[in-house]
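We begin with a single chain expressed as structure tokens, specifically the form predicted on its own.
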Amino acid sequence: MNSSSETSRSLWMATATVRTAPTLDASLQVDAVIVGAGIAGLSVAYELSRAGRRVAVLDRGPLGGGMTARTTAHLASAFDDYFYEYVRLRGEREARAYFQSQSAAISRIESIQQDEGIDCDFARVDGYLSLAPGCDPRILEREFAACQQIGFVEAEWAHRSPLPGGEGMPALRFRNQGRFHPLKYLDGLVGAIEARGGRLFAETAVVGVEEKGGEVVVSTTSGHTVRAGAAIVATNSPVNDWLAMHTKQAPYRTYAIAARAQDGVMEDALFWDTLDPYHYVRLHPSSDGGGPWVIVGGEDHKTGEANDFEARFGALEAWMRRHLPGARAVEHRWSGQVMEPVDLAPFIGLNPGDKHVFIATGDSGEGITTGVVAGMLLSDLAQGKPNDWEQAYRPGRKTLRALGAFLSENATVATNFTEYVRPGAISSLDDLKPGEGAVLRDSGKKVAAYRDAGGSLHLRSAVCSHAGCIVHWNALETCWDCPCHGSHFDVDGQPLHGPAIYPLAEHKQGR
């Protein structure tokens, strides 16, 4: 199982499926071998069986059933943190670098659904980053200076943003972005990586990746091994280290809606505003006749530091509502989970320490045009080829610059070890109503509890598996989320979503 055992289902998980693959039930060796089915893992698995190379695909749950089927799936070249800031921290040829590779992934999946014939409703639009409500206006100067400084000329003043509910808004404006629907592009991925002889495998949980002897051993739960020349870890969150590439980023939940709406409601394009955590939203079609979808995103948080999903979600819907009062009413609510680097870029490429294990990490909120940067990226790495992006993406890079960020980012790990001292959210497993989840004290140890709606206890350890953090109870999603490094964990303690690998300790009561 993986995060698609999570409660809330996407617009996307109800418009489309990726098929089915079988567990792994023997030993395999190829020459590459990826874990994690999602958008960067199948990217990669694409990029190399299109190569020639023999791949074998690992998922912990169903294909596709990650976050990438919780994304919200806006194409964008267009930086969502500024390039401007990124010119400050990384300076102006990895800015460049990293804006060449966000637009070459844009026409990768251009030009992948056009070859292997996927219809992923796939269209090229414009993006809208509008001025929002109290903001400094000299935001999008410094932003449109820094897109002419690292040569991008598809961006330009709109002076007065589209969107409606906005008119009034200053906007720059970003030609050539796109959209598209995330899981009929993986579905298609996937005929792709089996036709040229790829092997696919769900329900399978790697618990070890192991470089020995000049290649790479991945053994999973099952007993069963893979040996690879290449192994290629892209778990959202990388399952294979223990802390290294955890200090570098931090987890947070973010979250969407979905709703339909008339035909001309919008500009069929992307938009996003300057708040921080912003709003964005786009159009998809629908092919039942009941008019576009409308999807609005947003009201972030650090994942397991908030529990007010119907605030969060009344938040979005009245956002929309002002912009877009023709919306009808919502249909779909979801949430997912974001990595966030600290300084700024995703960490793709080769494992600190290794030599033939690869990762993909800290996709912020460019998680779909990322991941098929890492396709790109990854299956030259992993053939010994040079790339272009290396540099921008490399993950044992410093990230001295990014102090303050850091800093603050892994505080959260601090304060969430003073909870071991701290008393429980409740004080007797008679407080928990069914339905309810939360973190008690039993014979002095942290206890996550949950009543399901039949009044049954599920008891587990409250101590994450992976590095010790006390876990925090996720009532929109019926699961236990970790502040520090952003693992999930479901009712019964198995774990749903990286970096843990395995669940949560089982607890006697009174023990």
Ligand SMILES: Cc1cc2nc3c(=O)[nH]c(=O)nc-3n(C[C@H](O)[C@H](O)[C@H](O)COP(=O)(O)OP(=O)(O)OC[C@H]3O[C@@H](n4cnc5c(N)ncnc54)[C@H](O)[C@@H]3O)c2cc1C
Given for the second form:
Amino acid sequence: MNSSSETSRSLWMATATVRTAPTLDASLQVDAVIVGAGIAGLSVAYELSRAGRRVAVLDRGPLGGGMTARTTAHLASAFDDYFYEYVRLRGEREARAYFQSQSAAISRIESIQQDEGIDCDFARVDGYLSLAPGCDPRILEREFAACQQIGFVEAEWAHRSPLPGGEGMPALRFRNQGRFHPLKYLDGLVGAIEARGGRLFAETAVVGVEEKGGEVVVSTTSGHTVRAGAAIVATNSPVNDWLAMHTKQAPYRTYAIAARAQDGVMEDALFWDTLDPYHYVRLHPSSDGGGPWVIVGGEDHKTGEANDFEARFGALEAWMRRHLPGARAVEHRWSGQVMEPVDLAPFIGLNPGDKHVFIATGDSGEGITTGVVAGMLLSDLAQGKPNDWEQAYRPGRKTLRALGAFLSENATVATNFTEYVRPGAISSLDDLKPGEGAVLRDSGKKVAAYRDAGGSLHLRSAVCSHAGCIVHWNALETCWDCPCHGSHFDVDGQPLHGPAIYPLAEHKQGR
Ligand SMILES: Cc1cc2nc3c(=O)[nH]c(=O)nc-3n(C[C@H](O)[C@H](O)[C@H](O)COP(=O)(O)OP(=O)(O)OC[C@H]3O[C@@H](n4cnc5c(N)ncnc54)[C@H](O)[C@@H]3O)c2cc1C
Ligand code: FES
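We have the form predicted on its own; now please give the form predicted together with the ligand.
So here's everything in the complex, that chain up top.
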């Protein structure tokens, strides 16, 4: 199981499938074992198998069923958190490396889909950062200056937005960005890995990643193990690390809608604005002649801190109607989670304290391209080769200059622990209607209670199995979200998204 068991379905889930894989039914020995079959894990597996290495990929759910199935798949070398902030926090050299790696990631997708014959609707399009009403125009001036400083020559003043009526609007244009269908691409990667002898296993949850005598042993819930010279943990949020990495990033829920439109509803481009959280918009072609899809995303909040999805989808739709009057009825609505690193760059490289275990996490809103960067960077590192981007992404780096963000993101954990002594959202199970979930207090314990459509109760401990925070109900996805580090659990307590690997404990009423 993984987040594919959450309720909402993305446009991608409705229009493509990733091929299936068996579960691991015997122990194995390979050159490299990859945990997680999203864009990051499959990109690493692809690069290593192309380099002639024997790889095994293990996923706790269906292949491609994680956050990659819930993306909006803008492929951007422009930076959604602003390069001027990156230069301030991390310096010009690292900002330049970040830009170059993201740009290389788009080119890598372009060449892989060509080489492997993957029909994934890839196209190069321009990206526009548009000034939103009420925002300081100096944001664009600073961003343009930072782009020039780091050698991003395809950034230029556009003085227009790609939305209808956008002539004369303050905006920067970034040439040569891209877009694709993420699940069609992942399915093609799986085929290419298999064709090179790579082994892939679904519904195979990893519970241990341990270095032993110069190799790594990866253990699974079934008891079978995979031994390898290197392990790559690409589970979006690392399941091999208890706390250190999780204090350097914070989980955010983000929302997206898709509606059909007439051709020409807007320029075929990427659009995002200067609000925080920002709106992100693009078109995607449809193959059935029904007109292109308009995809609008935004309305982010810290995971577990809001449960008002109708209001958030309503706000996205109202924004779409205002700016894209040619859009028709909304046909798809979904949410997903991104991990925001406190010092802006993802963490891709050697897991701190290990010699043969690598991680890819801290995806932020650009996790598709950073997943492809992970493919190139980690395949080099796992083969003992140097890589120019290693410094920019190293997971062991100190985040001292980002102390403010570090403290404010980690305050969530302290606040959450006060929930142990606070009353629950409801005082009695009788208050729970069919289809509702809520945390309540029973015999001094916090309980995650859900009443299903048939009226049956599902009770689990509300204490997250990762590090003990209290989980919150997510009515859109019919799951429990942990605000501290972003674990998700189904109504019977089974983990759907890490870092948790174990279920919520059982709860017996009155005990
Ligand atoms: C609404 C939304 C819009 C977005 N828009 C963009 C965008 O426009 N551009 C962009 O670049 N990025 C975007 N992102 C971010 C991007 O989609 C993600 O960062 C990226 O897909 C994450 O890929 P991943 O491989 O790290 O994780 P995932 O796709 O989540 O893959 C991780 C895999 O690990 C598996 N796993 C977890 N735990 C275990 C375990 N214990 N054992 C075995 N397997 C395990 C999971 O089942 C899962 O399949 C968006 C995200 C969302 C939610
Ligand atoms: S995800 Fe860390 S405590 Fe829940």
